[in-house]
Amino acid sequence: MRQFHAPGRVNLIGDHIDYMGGTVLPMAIDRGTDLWARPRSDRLIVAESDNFPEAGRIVAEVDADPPRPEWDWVNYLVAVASVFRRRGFEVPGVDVRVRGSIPNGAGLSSSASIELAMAVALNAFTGAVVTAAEMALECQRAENSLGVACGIMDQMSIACGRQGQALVIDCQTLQVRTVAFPDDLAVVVANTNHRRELSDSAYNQRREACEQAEQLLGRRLVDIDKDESTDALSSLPASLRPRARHVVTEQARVIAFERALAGGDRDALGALMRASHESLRDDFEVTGPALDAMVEAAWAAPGVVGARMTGAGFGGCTVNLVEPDSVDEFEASVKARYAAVTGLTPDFYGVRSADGAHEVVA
């Protein structure tokens, strides 16, 4: 069988934004998942998963049109074949073994690893010579077909990590740059053990808002410059005001994040990670009282640069930057702090940029 890998990804700033087109700042991650494949000779998936060896070996139809419940996780791979098929690509069955080192339901993108993993493997095996971004945007879809209607920053980040930088991906026209990432920072991801459940959440209600809003006020949330902010959305339903608001302070918040970043400023790299946690519990109310007591445990931990929720919310992990020196006692000091107001204990991963998803070649 080959092996072919895709990383997770931790969103740094700008949250809530790319399914508006903005542009937002992830890195890929030394988290992800590897899946070995092989092509059948029939039309079935045939797969199992080390993760969940209690589910079994599961079969599915290639040419099937997911979500299927008792197909699990591998609506993900079915929902990938879709989209390759949709595009004219003659699709084999395969067998298929995957193996994630991403916590399940902790906003570090497990569904589009496991989709841009499926996606690499694909190209190879049809001969489709799909690009990085082509790639990223059949996943988004395959993502959208199974009822999460997410914005193309997951798999974007995924299909086009580079190992020692950041990313700062247009989701309006896919442009990607990047920008180094100090050695002398670490990330330290933070779960809050508080799983979320994206497709169940208020997320697809979060961005029906913003779509409002744009409507109303005919023109993008993300061009609106934060200085004209109050003038521009006074006119906006009060119930929609606040979420408008957060799109336009957050893609503030990340082009003076790429600024401070590039600057060493870690001053203001603290301040626009705090203000943007700020934003998102408070404007566009997707922390919870698990994730809010993890960042301001964190927000009072030793070694802290900055902190912050990351990735859609309702649960799932922080993104804290913290002085190398420091991380044990800073890990240390917000597991007390946290387990003492939420009775939960956390876990902590720290991680590295890491490359795009690929075909691992011995």
Contents of the next structure:
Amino acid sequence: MRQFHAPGRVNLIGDHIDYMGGTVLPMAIDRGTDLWARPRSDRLIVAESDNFPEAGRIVAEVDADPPRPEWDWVNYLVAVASVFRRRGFEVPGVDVRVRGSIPNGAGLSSSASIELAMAVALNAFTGAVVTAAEMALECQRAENSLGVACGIMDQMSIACGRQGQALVIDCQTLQVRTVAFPDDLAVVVANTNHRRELSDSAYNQRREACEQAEQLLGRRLVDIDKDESTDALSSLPASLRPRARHVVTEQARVIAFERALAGGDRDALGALMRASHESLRDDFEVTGPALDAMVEAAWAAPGVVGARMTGAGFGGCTVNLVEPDSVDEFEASVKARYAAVTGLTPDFYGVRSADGAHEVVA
Ligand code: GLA
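Form predicted alone done; form predicted together with alpha-D-galactopyranose (GLA) now:
Up next: the whole complex, starting with the chain shown before.
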């Protein structure tokens, strides 16, 4: 079998603006999906996951249109096969084994990671020369076909990751810049372990609200200067105004964050992350008590540089920039405060930037 690897991702700043054509600032991480695969002579996808041993071997059809409930997680593989097929590539049946190190449902893009691992495998087997951005688009299409109207950030971060770098992704043009991630900052992802509820429908509703605001204004939200936003957004109905304001201000924060990273301005990094969380909490309303308790604990903890929710929200994880020498103290302090408020025990993952999806050549 040939081995392929796709990272997960953590978004440092710029949430809920990718689907509005905004610029986001994530990084690919050193937790991800290993996928071993070989072509078969029939039209089946025969897959097993070390993470779901109880599910056993799942046999799906490469020519089918997903999702089918009995195919469970393998629907991601079938969805990617299906978008490759529609592009005109001759996709073979495949034997697949998968092992992932990304906690599921935590907001670190385990599904996009599986999709991109499958996409690089199919790229290799079909001889398709699909670029990283095209692969990301195919995988976004695959994910959309499974019911979430997600943007392109996760798939692009996973396709284009670079060790040592954070990514600045323009989700309109799909151009990617890199910005060196400082060696003297630790990235700690904290899992609230609070189950995400109604996240798909609420996600799709937020996106619709932003699209409606753009239609009413007749211009792109990410093009509005934050200093003119009060006037520019004043004609919107009160229900849409805060959603639109989040998109406008978050976009400005991403650009300022890139500058602060490059210039090593830690105070600015912290202030921007805090403002981003507050905007996602108050204007976009995608945080909830568990995420709010987690960042409040982090803001008060020793060694913190910055903390915010990351990803879609509604539960899941926060991302924290921490002084490397203080990571243990930071985690102990956050854990105690968070548990006292919520009664939940968090998990912490120290992560580092990593390369994008690729074949692992021995
Ligand atoms: C999820 C989606 C992304 C993005 C984030 C929020 O991760 O898959 O496209 O919209 O939420 O920033």
